[in-house]
Amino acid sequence: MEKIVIIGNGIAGVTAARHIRKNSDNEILIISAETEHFFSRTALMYVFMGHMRFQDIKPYEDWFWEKNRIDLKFDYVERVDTDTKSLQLKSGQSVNYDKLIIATGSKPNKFGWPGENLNGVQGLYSYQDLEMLEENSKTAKSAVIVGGGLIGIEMAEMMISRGIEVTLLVRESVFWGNVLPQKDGELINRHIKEHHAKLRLHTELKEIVDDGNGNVAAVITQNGEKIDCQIVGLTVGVTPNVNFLKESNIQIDRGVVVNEYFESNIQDVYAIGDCAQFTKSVNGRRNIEQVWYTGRIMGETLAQTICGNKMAYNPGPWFNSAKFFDIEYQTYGWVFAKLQEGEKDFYWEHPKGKIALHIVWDSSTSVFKGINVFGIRMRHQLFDQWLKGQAKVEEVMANLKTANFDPEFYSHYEKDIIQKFVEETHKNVDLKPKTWWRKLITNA
């Protein structure tokens, strides 16, 4: 029996622990300095807005860990000695391991702005960030959020739910403009303004102003505008949380450098989740993936290797989902901010501006490349199958009714979408009636 030590109790580390337990009697220890028990990081915003209590976002009861013989230690790892296979903890204790899994996640980016360490400046990633935001929002009247990404929009919704005036500083011409195509981003721009958030496009932060007591008083933009505020949310991306490894022999670049089996340069040391940096891209994905579901897949996959069934990371076609206030967003495959060479696209938007579809395909082969949908829920399994099977865009569009996952009583717009698609592309597509979705997979 080996001793498996996991640093970090996020989705990647906990999933690895659960699956190692399912497949072995190995001793398992999880060390975390964030919380004693695992929680759903993506649900932190709902705790702040009062929709849920913190205990509601813990997927497992507190007795789960002892019952499944997964030991937990609330402590901070200060140093890793790979020669002696030991960890030095902040409490002064030392822990030995046979195999080490590093799953320490990310931390918010900072870029050396003047005033970035004032009271009231923060990111939104950890449980400690949630506690800080609770404290900072008690007397705040206005907040400035720097960065046009998913954490930024979550933070805006949280602030607005407490009656705090929000201004978003976004470098691009549309929100999340480094990811969303222009028309998609313009839809989100309008929606943000409908929720009474002020959106400053083409605007970057210059400095954060001190009130004389070490607290935030205002921000000044690169355009010279001064905006009074008591909270500054820094949401300009995250970076792997690996600083504690700098004195070790483990190779780090932006994250812990690993191969497709999550193996680092040191035998019996692995990294998964946000802090892992692959030496080469897997399925065309970025070499650092900071997404909830990929952490889960990495944990499941590494557990197989740890338990003797060596398995490479193979997450399949890209997908993701998020929410911009009231608008749900899903993406399958690749829809880049700017159309790539050899690609064609089609965009449809409902007149009320809250529902849209944007599909991309190869111009010479008609092979479906990716789709963004806003306000429509689509079936992941079907798009995964179409992407793996290199389905033609005509097949995807013809089966939109079956792909639609919205409840029966929702309004459906497939006829309108297909009519415009045929008019613009001159492709011969007949909308097929809704069928049992598994039948399409079976027939593929």
Contents of the next structure:
Amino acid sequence: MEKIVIIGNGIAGVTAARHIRKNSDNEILIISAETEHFFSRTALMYVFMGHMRFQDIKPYEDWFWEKNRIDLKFDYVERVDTDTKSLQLKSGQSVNYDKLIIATGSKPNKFGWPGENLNGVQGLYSYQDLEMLEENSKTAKSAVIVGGGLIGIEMAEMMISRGIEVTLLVRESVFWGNVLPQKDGELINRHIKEHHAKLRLHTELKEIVDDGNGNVAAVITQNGEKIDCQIVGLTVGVTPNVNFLKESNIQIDRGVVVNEYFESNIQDVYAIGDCAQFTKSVNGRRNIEQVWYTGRIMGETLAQTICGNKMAYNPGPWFNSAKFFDIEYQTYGWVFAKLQEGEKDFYWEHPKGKIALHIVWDSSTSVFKGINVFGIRMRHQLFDQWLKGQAKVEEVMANLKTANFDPEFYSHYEKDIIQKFVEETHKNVDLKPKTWWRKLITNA
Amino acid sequence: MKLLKNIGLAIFLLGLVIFTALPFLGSFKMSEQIMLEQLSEQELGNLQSDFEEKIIDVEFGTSSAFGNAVIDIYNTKNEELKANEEWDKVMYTQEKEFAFKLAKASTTGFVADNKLLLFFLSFGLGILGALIYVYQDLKLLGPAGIKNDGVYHSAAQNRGWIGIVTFLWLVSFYVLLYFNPHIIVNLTNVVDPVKHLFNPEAGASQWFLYGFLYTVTMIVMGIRMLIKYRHNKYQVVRTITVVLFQLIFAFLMVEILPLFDLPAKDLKNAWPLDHYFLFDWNVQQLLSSGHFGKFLFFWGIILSIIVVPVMVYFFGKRWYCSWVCGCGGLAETLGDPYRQLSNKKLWTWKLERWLINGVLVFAVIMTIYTGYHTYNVYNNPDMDGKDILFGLSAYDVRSWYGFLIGSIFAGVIGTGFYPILGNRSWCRFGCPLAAYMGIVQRFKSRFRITTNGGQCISCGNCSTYCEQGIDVRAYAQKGQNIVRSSCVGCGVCAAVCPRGVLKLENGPEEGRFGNEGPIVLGNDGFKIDV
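Switch over from the form predicted alone to the form predicted together with the partner chain, please.
Below is the whole assembly, all chains and molecules, this chain first.
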């Protein structure tokens, strides 16, 4: 029996702990300085907007941890000593480990803007950020959100729910333009405006103006526009939260440098989740993956290794999802902002402009590469199978009815989509009637 | 629009205040003639002299004061008769029903003269104000989509002071309705004009008042539901359906059937929710009402034994609980603002299984008693103690059941506690029909809520807005489907999910539990049971 110590109680660390418990009798300790119990980071916005209370975003009841013999410590790790295999905590205590898992996540980026440390300037990542936003929004009338990404639009939605005016500064020509293709982004642009948020495209932050008392008064953009505000949301990406390791022997670059087994340069020290930086890209992915789902997959995978079933990180086809105000987004496989060489794509949008489908395939082999859907839900398992099995785009399109995961009675647009698809691509696709989706998987 | 919304609220509150003040308005005076009309021969013999001395032509300010005077005389006399062992003279009418009937007939003064006006000032203003209030949300809440902003900041929806006041009002209303109808005679008086649309001869009973209020509430709050969930067709279709079932089957049909001398039965009310199905008076009424009555009797049996389980097999119990049932219908409309208050903790799930299945057992036992009694009424009419089985009387068993389950659980707790316990506490903890269908749904059904692979982000919206207190997230984050006996298939978990993870489906039974392993779609090294 070994003592496994996990730093960080986010999705990666907690998933690792749960799976280690399932597969072993090891002693498990999770140390976190953020909250006493695990919560769903992705749901912080819903607490602010009053959809849920903080206790509702904790996926496990508080007794869960003791019952499953996962020890929790609410403390901050100041130093890791890999020679003695011990951790120094802020409380003065020290903790020994046999195996150490670093899962400390991220912190919001700051790029050295003048005024970025004023009161009212903040990101949204941690529980403490939520508390700060609660405080900052008490008297605020307007907010400027810098950065067109997922956290940015969440912050915009949060502010609007409290009647705070929002201006979004977006560097690209469309929202989330480094990920979404132009048309997809335009759809989101329109929806943002429908919610009365102001959208400043091709706009970057130059500086944040002090009101004279250390609080935010306004921002000035690179274009010279001055926008009054009391809150500035900095949502221009996140960075691994690994400063506390700088004095240790553990190799740090931007994150903790690990191989595909999550092993750092030091024996028995692993890193997973947002703070792990792979030495080489796994399956064509980024070296640092700051996504809920990948954190969870890494946790599952490392738990196997810790419990004696050594397993490399080998994530299946990419998938992700988000919600932009009222518009749901799902993606399976790769749809890049700019079409890659040798790729073709097809875009369909509902006349009302809130529902869309964007599919990409290899132009020479017709192999399906990826899909973005807005306002339509699709079956993950089916797309997972198609991507793994290198299905042709014709097969995917022909089976759209079966792939649909919308609630019952929803309007269906497969006919319109296929009609336009055939017109544009001259491919031969017959829309198949809906079958029970599992049959499609068994046949694949 | 915000202003209009507030005006709507003010109008609604004015109507509510007038409605609440009604029991204190008008006066009650019984004439000699009313006494002679309303009292049976036996009652006249027992009570006439006392009535003439203390009641007749005396003006009472409220139905409560009038009723209490009547009850006082009635009980004193009955006790005297029992003390003297004059058993043939003892009266068996419920004293509060008796007081209600007499107060109703003795309504005079302002209320009696202004029923229609007061109807418009109470119900009319209430409905108008509520409609204005909910209609403004169409614009105020912004584009169609999930609108739960501020639910937990709201004093009405998060057990704040408005919630507590609402709770006290509702519980008081139920206690008066079930146990002290003589106090709310004026509430029934103002709906007399509505009752007269169906039957110009009859006055509205407290049950007509309740049925009318219930249906009107469901329609108004159904419109709110339609506005709130207008982006979600499942919610739209379901809400319209459940409101129509209430309006047509539970209200209109029940009022219209008696006009043709047919029994006033709610055709969709299945045993054991319809707990008096085998009561002697019900069976007698049905079997003595010609072909239609006999049809209703057999329909009731077929509904419960065949239709209910077969439909649950194909569609899950939602076909009843969320599409047809009146209790469910009120919960889905009036109760929607409170759905997040259901407790999600594991201990409540344990409690729920004991309680609801316990009530089902109680209902079965009660039905055996009443069935035995009714059988004897038909087949052994001369038998002594037709109602006695194992030393207990069927009358006692059914009155315990009626009091504990029918009134306290279903009404006072089931609805009165909406603002405290959430909108489905009756359906979750008490309804024997839900328990029966739940067993079928859990073990033999094509229904499940499918989890969409690995897309769950554990946010908890599904669990929070599950009115049945199911921790949906616990399944979804493991990639498992949700197969639970208590799920009423309202579909709100799928509606509030920000990642499109949940879908209510009827599919092949095989594999309906989905991925039972601990692994969600992720690393390719794992074999996933899809």
